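One chain comes next, on its own, written out as structure tokens in the form predicted alone.
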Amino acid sequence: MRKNNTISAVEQSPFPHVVVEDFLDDDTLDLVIDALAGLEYSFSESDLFSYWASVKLTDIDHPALNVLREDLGDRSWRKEVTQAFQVSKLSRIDMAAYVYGQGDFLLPHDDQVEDRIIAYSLHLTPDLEELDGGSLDLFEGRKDGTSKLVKSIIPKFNSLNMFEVSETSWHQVSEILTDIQRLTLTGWYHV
């Protein structure tokens, strides 16, 4: 289950985002990792991305994933998210798992698809370091149409990164540079 954590102050630059460390208790964390290890992943590649993706996990009936969905969607946590990001409401939630291996990446994009309002990523790779790559990079958009990398977040094990999806929420997953697998459970809250 989710630990009794709260969202601290949301950072506003370059767009609203927050990192909630130590998100799940140890038992739930182990169960979620085991559940994800038992899934089938398909390799996807284009000029914009290279990674392994699971099927959509939103409707899969699995005890550990059910608990995680309940934790991310429970009333108190939704209230915490809506207050922190100053959004009026959150409706459905979706999720999938992604594995990035050496050479994999996801180039800058803004996540504006359908009615997404808040993006989240639960990081499940122990001991990921800056030298490994795989950082969540945040960009500041400029009026002239260019952008500038302003923040790199190294995914800490059992941390939940969240950000508001908007026309300025440009971000990427930097290339994995070593022989490590970056496992992330990612999804979106919708309006």
Given for the second form:
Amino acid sequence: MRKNNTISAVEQSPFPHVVVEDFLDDDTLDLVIDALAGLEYSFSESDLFSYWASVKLTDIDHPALNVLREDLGDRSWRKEVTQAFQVSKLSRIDMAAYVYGQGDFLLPHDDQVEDRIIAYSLHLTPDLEELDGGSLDLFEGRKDGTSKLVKSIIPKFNSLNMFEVSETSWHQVSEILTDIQRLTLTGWYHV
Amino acid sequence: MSEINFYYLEKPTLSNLNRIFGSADIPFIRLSKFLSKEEVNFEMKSQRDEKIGFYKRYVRPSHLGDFWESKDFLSFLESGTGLNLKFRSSQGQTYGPGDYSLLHSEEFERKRLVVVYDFTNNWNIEWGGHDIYTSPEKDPLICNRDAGTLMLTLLDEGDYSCTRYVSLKSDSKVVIDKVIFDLK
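Please give the corresponding structure for the form predicted together with its partner chain, as opposed to the form predicted alone shown earlier.
Time for the whole complex; same chain goes first.
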């Protein structure tokens, strides 16, 4: 079950984003982490990224994942997200789990694919520190193509990061620099 | 002016290169110790070259200057590849920790011969920074760093190349000349 049912003020710079801390209650959190630990992950690599990804979790019937889908997708939470970001009605939600190990990364991109409107990432690695890498970096893209790193969010355990997907939502996951595993459950709400 | 290693100018070698180049899945040759005399101009200043989501690196005029436009080099290229070529551009590129280029930077390219000469020293393969060439329905080609090596790759429209992200742990930098020839 959700522990936190409210979204505080959405920050607008460099693009609308928010961090919801203590998203799940302790029992649900334990069950979700156990469920994700039991999944198979495949190594995926391209010019843009390097990480381990699970299969899509949208349709998997598992007690803990079913609860999580409800927590992220029930009517009251969608309403909260819609109001916080002032976007139109949200339709389907998709999700997958990702593990970033030492040397893994995701380079700057804007997430604009199909009809994604809000990106989310539930962080499930305790005690991640700046020196470990794996921060969610937000960029301000300039008209000349250059960019400025405006904000680095060090993922906090059990925090849900969300941002609005647009042509300005440039972000990256910085390279993992130590022997840790950065586990997230990530996906998008669609228009 | 830099000089090509005499071995690569001999008829049997050129004939072999021609055969190897034509038989690869993505036409490609890798020639180590390509130059017997390397005349590098390190005085030219580099400038930051960034387009977010496409590339982040330093660029400058090519390290070997006019060599890439010389008759000797063109003659070698045409004999070694069997192609009829015309010089288009050359550029010195440097990729430090955190730098990269992505494949879709070449989205609107036409058929071309890509020439890369490597000046990178003291490289560790774990730092990334290798060159990647892709062509639809074919296995990608990965070229690791090796100072003094020349790489020739024939890419078609829809084929791409890039330099892989360089790890923040890298103690060195990828330094290359990238030269493009069009087909006549």
